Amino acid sequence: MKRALVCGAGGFIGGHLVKKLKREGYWVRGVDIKRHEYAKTQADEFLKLDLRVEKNCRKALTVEGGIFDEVYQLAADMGGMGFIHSAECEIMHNSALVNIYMIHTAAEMGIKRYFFSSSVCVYRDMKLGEPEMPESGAFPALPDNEYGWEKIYSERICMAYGRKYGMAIRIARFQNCYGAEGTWTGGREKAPAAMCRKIASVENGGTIEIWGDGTAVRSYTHVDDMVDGIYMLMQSNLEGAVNIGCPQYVSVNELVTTVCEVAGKKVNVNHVKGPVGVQSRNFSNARIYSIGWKPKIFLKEGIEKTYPWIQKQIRKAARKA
């Protein structure tokens, strides 16, 4: 039996990919600073460590009778756009430190395999209408957040460690994720949830804000996608960073108007002042496509998937107050 070690366990695409990982045989140690919020954890073991601590990362990486067969390392702290925009200095700090000491005692260990998660952030501003940007295109770099410079970063040194240790670096950037069991408000949400959450709260008619005109555009992958992409590059020989996403691509009206669809309701928009972002996105998937995958789940599917859950949190959270 492989055994493997997800960091992040407790967030949203960690909880996820503990999931993908014990349906395919492994035996799982789940890590994160904290339990996951909406799922109760299907890892065979979960460690409550604070990875920004250097000897926290030894503990999570020693098991016993050896070491892990494959490490995957998503602990991060971020959020959606309005996070990203408002913690620059605890989205690079914190980050930095979990990455540089996992990367740094892994490779100290003999861990063979290792799987980091970026971000799509590290590309720079696109125009509408763009050819498809390959993952060569974010050099030279000019991410439009620190959360992206952060990523870039984190890339280069576990490609570093790659190289003077001989271990198997998978990197996968990561496009908007979305689905059950992820944060859908209290700031870090992304837009697909607090869409969800903003049409599932108003009565039929209503009004809900958004940041911006909603021209700008995105790609949006669901969460089962994604952890089947993350678990096909690391069997993968694919070296160097992957993009892995959806390739339909929708400006932010469009996903409020898909949204609404899914919820059976009209609602009037009021566009409003706030962090956007880059106004569009338009990534190849050329990579990821070489190895056998491709998205299954395209958004109105997706959000059919995701809508009933968030108003389900709504009302337990209506329950409660």
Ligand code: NAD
Contents of the next structure:
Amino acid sequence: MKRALVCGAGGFIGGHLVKKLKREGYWVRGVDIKRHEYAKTQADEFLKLDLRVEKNCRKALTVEGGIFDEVYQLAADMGGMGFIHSAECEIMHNSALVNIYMIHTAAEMGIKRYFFSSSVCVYRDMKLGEPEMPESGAFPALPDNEYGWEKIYSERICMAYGRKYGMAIRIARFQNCYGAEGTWTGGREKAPAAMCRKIASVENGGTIEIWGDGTAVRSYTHVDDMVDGIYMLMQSNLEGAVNIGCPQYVSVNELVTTVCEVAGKKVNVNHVKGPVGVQSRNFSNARIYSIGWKPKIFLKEGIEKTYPWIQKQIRKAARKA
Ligand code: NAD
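Return the form predicted in complex with nicotinamide-adenine-dinucleotide of this protein as a structure block, the form predicted on its own having already been given.
Full assembly next; the chain just shown is listed first.
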């Protein structure tokens, strides 16, 4: 039986990845600084460890009778635009330490296959209508935020260790990911979860606030598609960074309309000042398509899967208050 380590297993994508690996027949150890807030872990073993500490990375990677066949590194100090713009030092310090110690220890311990979760935040801002950006377009680098700079550094340290130690490094640059069992409140939530929460919390005909004028364009990838992509990439021979994202690009206003349709509500939108991030996105998926991955869940269906879960969380939180 193959054995996999998932770092960040107490988080959104890591939690779903553990389930995917279990379905694929792996023995899985999950590691995180905290337990999952919304789901019981499906991992065979869960270790609560702070991976900013080198000896904890060693503990995470130590397993009886050999080494892990695959290591998936998704742990990061992370959140939506509000968090990214207000916690620059935490992101650059905490996530970089995790990535430095994890790759260094993995190399020392002879790990042969290592996955790193990067982000499309490594790219510069784009204008509406620009042609698709391939992975090579990340350089010369001009990310819009420090989170993106940390991801660039961590991609490169992983590749450097891969070259020196003969490790197969697989790097995915995720587009915005959404789905059930992800952060939906508290300041770290991303746009789809925030919109679901705002619309679920307001009466039909009420008013919600959104940051900016609502024209910023993004693509949103459902977490089930994302974990399929991560797994396929890890099994593939694709070297270097690989974009993973749904090719359906929508404005923030269109995202609001979609959530309203699913909720069966009409809301008024009050556009307020806030950290909007980049104006536009349009990335090539040619590399991930080349190994047979295609998204199966488009925005409306993904929101239909996500909105009821967030509604349930709101009700639960109200009962507790
Ligand atoms: P998440 O915040 O839900 O999960 C990250 C997990 O890392 C959290 O559970 C957190 O507790 C853990 N962590 C943080 N610091 C740690 C430490 N010192 N030691 C151990 N664990 C620690 O985020 P997510 O959405 O699941 O993202 C997973 C990965 O994917 C991250 O690397 C993130 O940067 C990347 N990513 C996510 C998205 C997205 O839209 N969700 C987009 C691009 C990239």
